[in-house]
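We begin with a single chain expressed as C-alpha cells, specifically the form predicted alone.
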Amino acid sequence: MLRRTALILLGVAAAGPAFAQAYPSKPITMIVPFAAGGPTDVMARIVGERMSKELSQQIIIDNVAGAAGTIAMGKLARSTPDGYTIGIGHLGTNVVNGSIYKNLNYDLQNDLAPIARLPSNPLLVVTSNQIPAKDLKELVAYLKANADKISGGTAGMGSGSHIGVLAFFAATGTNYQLVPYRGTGPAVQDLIANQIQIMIDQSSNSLPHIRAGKLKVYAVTAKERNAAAPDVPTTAEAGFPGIEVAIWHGLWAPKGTPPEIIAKLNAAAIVALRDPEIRRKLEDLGQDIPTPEQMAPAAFTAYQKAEVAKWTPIIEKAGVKIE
C-alpha cells in the first residue's frame, strides 16, 4: 500500500513540470474593455495576433465594453485564474478607476496580476471639421466663447479620453458638455459627423482619421513631437504648458494564476513588441514601445504602483468620483 501511493505521488509529481509546460492547450480569451475599433481594441487585436503564434493558440478578444472598463476588469478578477483568460487595460482602466469608482467589487492593484506593459502613446487634440480654429490658442478662445453648444466624447469616467479632459480643462481654462461613450471607436465616429465636436484622443485612434482629412489636429500632450506626426506642435509649443498625458497599456491575469503561465505570456508579448512588422504598425500609429526590461512583470507591478501614487491626489483635487 506504502509503495503505491508512493508511486502515484511520483507520478504526480513528475506529471507536474508536463502540466505547465502543455500550457496553453486550448484558446486563450483577452477581455477588452471597449468596443471594438477604439485605441485598446486595435492595441490588443495587433498585440494578440502575434502571441497566438508565439503560443501556438488562438487568443480571442472578448469586447466587454461599460463603465470605463470597469466592468471588464471586474470579470477578468472573477475568472479562473488558470491563464486562459487574460485582459488587457491601461492607465484608466488599471489606476485612474480605483479613485474614481468608490464601490468596486475588486482591487485593481491585489486581484489582477500584472503579465506585461505594452506601448504608450500620447492624446492629441482633434476636433471635427466643422470647428473654424485654426490652432490651438484659437481653439481656446472658440471653446470659451461657444460653450454652451459644444460637446465631447469620452470613453466614460475614468477612461484615457476623460483623463485627457481633465488635464485640458485645467491648462486652458475651458470647460465644455462631456459625453459618454463605451468606447472612443464609436465617440470618434460621431466626432467626424460632427455629433460632437472634440476630443482629447489617443494618437492611435485619431492619427489614421487626421491623414484622411476627416479630423483637425490641434496639438500633442507630449513632451516632445510624436515621430508619427512630426507636424502636430506639442502642447507647450501651441502655448499651453502642463498637459502632458500618455496613455499606456498592459496585460493583466486574475490573481492566483501561476507565475510559470505569467512568464510564457510575458515571454509572448516580449516576442510580439520585438517583430519589426509589430513594431513598425505601433509605431505609425504614435505608439512609445517599452524594452524588455520594462514588460517584466516585477518593473510593470513596480510602475503601476508609482502611477497610482501619481494621479490618486490629481484625480482627488480635480473631486471626480463615482459612488
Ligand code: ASP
Contents of the next structure:
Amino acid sequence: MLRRTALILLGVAAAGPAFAQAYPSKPITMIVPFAAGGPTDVMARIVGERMSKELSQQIIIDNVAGAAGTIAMGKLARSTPDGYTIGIGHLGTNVVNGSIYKNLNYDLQNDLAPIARLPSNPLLVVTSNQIPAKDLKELVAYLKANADKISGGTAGMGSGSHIGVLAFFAATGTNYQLVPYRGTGPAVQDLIANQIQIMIDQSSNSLPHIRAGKLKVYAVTAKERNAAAPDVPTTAEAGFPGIEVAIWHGLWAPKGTPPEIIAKLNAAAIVALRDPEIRRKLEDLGQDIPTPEQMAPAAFTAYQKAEVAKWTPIIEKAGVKIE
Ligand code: ASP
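Could you output the structure for the form predicted together with aspartic acid (ASP), given that the previous block was the form predicted alone?
Shown next: the complete complex, the earlier chain at its head.
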C-alpha cells in the first residue's frame, strides 16, 4: 500500500515538468484591457511578439475594452487556468480599480496570479495645438479661465490617464470635464483633432505625436526628466510639485495556473525585455525597464501589494467611487 502511494506520488511529480515542457502546444491569448493602438496595446504587442518567438507559439491579442479595464480583468479571472489565456494590465486595472469599483465580481489580489512586472512610463501633460499656453503656468491659468470650454480625455475612471488627471487637479486646482474613451489610443486622435483639449497621457502614447508636431507638451509627471524627452520639464520644475505618477504594466494569469507555466511565461518575458531591439523601442517611448529580479512573480506580487497600500488612501481621499 505504502509502495503504491509512493509510485502514484512520483507519477504526479513527474507530470508537472513534463506538462510544462509540452507547454505551449497551441496559441496563447493575451487579453488587453483597452482599445487597439493605445499604450497598453502597444506594450502587449511589443513584448508579446518577442515572447511568442521565445515560446515558439503564436500570441493572439484580444482587446477587451471598456469600463477602465474591469471587463477584461473579470474575463481573465474567469478564464481556464491552463496558461492559454493571460492578460496584460497596469497600475490602474490591477491596483486602483480595486478601490474605485466597489462591485467587481472578481478579486484583483486573489483571483489573478502575477507572471511578470513590465515597464513603467510617466505621464505627459499634453494639449492640442489650438491651446495658446506657452508653459504649464500659463496652461493652468488658461484652464481656470476657460474651464467650461475644456474637455479632457481619459480611458475611464481608474485608468492610468484618469489617475494622472486626479493628481493634476489636486496639484493645480483646475477642474474640467472628462470624456471617457475605450482607450487612450482613440482619445489621442481626438486630442490631435481638438475634439478634446487636454490629456495627462502616458509618454508611450503621446511622444510619437509630440515629435510629429501634432501635440503640445508642458511637463512630465516624474521626479526627473525622461531620457526620451529631455527638453520636457518635470511638473515640479514647471511650478507644480506633487504630480508624480508612473504607470507600470504587468502580466497576469488566472489564479490556479500551474507554477511551471507561470515560470515559463516569466522567463519568456525576461528574454523579451533583455532583447536590445525591444529595449530600444520601449526606451524610445519613455519606458523604464524593470530588472529580471523585479520581474520575478514573487517580487512583482510584493510590488503590487505595496502599490495597493500606497494608492488606496489616495483614491479614498479623492472620493472617486463607483457603486
Ligand atoms: N493605459 C491607458 C490608460 O490607462 C489606456 C490605454 O492603454 O489605452 O489611460
